[in-house]
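Below you'll find only one chain, the form predicted on its own, shown as structure tokens.
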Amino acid sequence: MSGARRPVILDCDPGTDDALALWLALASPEIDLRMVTVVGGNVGLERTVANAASVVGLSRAVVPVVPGAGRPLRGHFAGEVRVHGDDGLRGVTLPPGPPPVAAVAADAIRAMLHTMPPAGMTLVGIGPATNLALALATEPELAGKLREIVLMGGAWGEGNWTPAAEFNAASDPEALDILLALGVPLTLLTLELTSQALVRPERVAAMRGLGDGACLRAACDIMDAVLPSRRLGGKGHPLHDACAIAWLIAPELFETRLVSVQVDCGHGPARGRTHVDRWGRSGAAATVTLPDTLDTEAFFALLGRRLARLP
């Protein structure tokens, strides 16, 4: 992507690939990383806040990192500690980062796209998107300070959370249904795309041979502690959340597709599937980019030499 940096608000629930999305963006001149606003998600979010401040902090870069909802718009975070641990972070310990803002991301998001010019903004949403619809919801003619949402979640085919759903999706459907309707460019990066950024040992050997910075050392220390996938068939595991930054600083990497999405907010098993035309059968406009397809290999050398740049 070439041109002036672009301004991102990054709302996340680190995670341990969470982790690694945020210093991919913190690695990429492309990306002007102007707040990161926490929510729980896949631990609780004294946790996960706590984890996004050592994240920044470890790649020594001053951001404000602003708590936000601890639940979603209906019901409760069940967390996926299979996945990232009790700790969200697979057990990595982190030196402790600057404290958090003290404030409430979804006043925060509201306040700095005030500052933006129309089309300035750029959201990132890689957790449940709880933060975001409570900002846009409040003051929904803020959506035209926005350039551009930008959505890890969802999937057409099974989920990951049930068999219908995806986990950020599944987490707060009516956060994700808020900002669907607004109107605003929306790019959603689901399971079957992310499914392709596959961490392998070989992959995690080669980003070890890069440097001995802290944030790569961790980084590739995270992606070993995350256990195969058997959704995959237990040949690695996915690296879901850095595909919504890949997205922004190397969108020659994919491929893609225009679609409609709706996602179901019902009580059912069906609860947060995301039904996506692929095919326009459904009449409905087309309005959202669905990547399909990703440079896998470029993508970890990518990876691995942004990383490499940071402390």
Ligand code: BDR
The other form holds:
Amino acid sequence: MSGARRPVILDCDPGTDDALALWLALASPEIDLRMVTVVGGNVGLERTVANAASVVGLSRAVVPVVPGAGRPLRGHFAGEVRVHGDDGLRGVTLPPGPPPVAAVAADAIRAMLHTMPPAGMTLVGIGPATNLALALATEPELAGKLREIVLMGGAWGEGNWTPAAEFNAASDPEALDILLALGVPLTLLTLELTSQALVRPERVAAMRGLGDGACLRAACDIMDAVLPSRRLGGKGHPLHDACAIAWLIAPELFETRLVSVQVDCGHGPARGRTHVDRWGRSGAAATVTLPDTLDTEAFFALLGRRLARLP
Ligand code: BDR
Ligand code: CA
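Having seen the form predicted on its own, could you now give me the structure of the form predicted in complex with this ligand?
Next comes the full complex, and the chain you just saw is listed first.
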């Protein structure tokens, strides 16, 4: 590891793959996880907050968990229980975590950004972007405090929520649009990238052999409980959100390109679609980093090594 630990606020909606992302962040010395903010997404806000607190609690880390928005800026909440189950963790029960902070995520993000030097904070969003957008739409000058925004969301091909759109982008397109317009360096990990992080039974079995800590065991139980993705031919399921953390701690596992991205905020069948210009056809400035390829074996090796460090 070179240089200081990177201050990070992680906004999430646990969510099976969110739980894995949280543990990977908590296990990684490159990341100084200052706050976990929570949004309604895969399941309702009450459940995502409880799950986030449980995940943090099991790691014995002392990191504030702050509840945020329970619905998108416009439109209605829609969960993804088909993938994550009614409880968001596919039936894997964790002990209750510490009580969440009595605050509102967007306000807590703004307050923390005020304490930071210019370009001091990295925001990672692995759920609908509502909390992050609310924070930055209220005080756009706080964008100067950001080093980078890293988002799991969008797709340049087929969606996984509608034919056109990926779940996080489709859940709150207006919020994603606000983040894309900030002018802050932004990395977007789309479905095409995260589909390369395919959880398969033999990968989980190898990980189980690395230790017997409660977090590693729970992470493996969760990965085993998620059903294989029909979209990916039933070969496994993608560990979307953990890719965003891997990007921060091991960028050498990725090949990237610069692209321009627009999100469809209309109300037709393309709502939430991310138009990703991978070949510079639109003439728009290519300012978004798009990780294109992942070294899958190295990713799972890293994940296992890191989770084995946790209690
Ligand atoms: C994204 O949607 C959620 O279901 C996952 O947690 C991930 O953040 C993938 O489309
Ligand atoms: Ca998520």
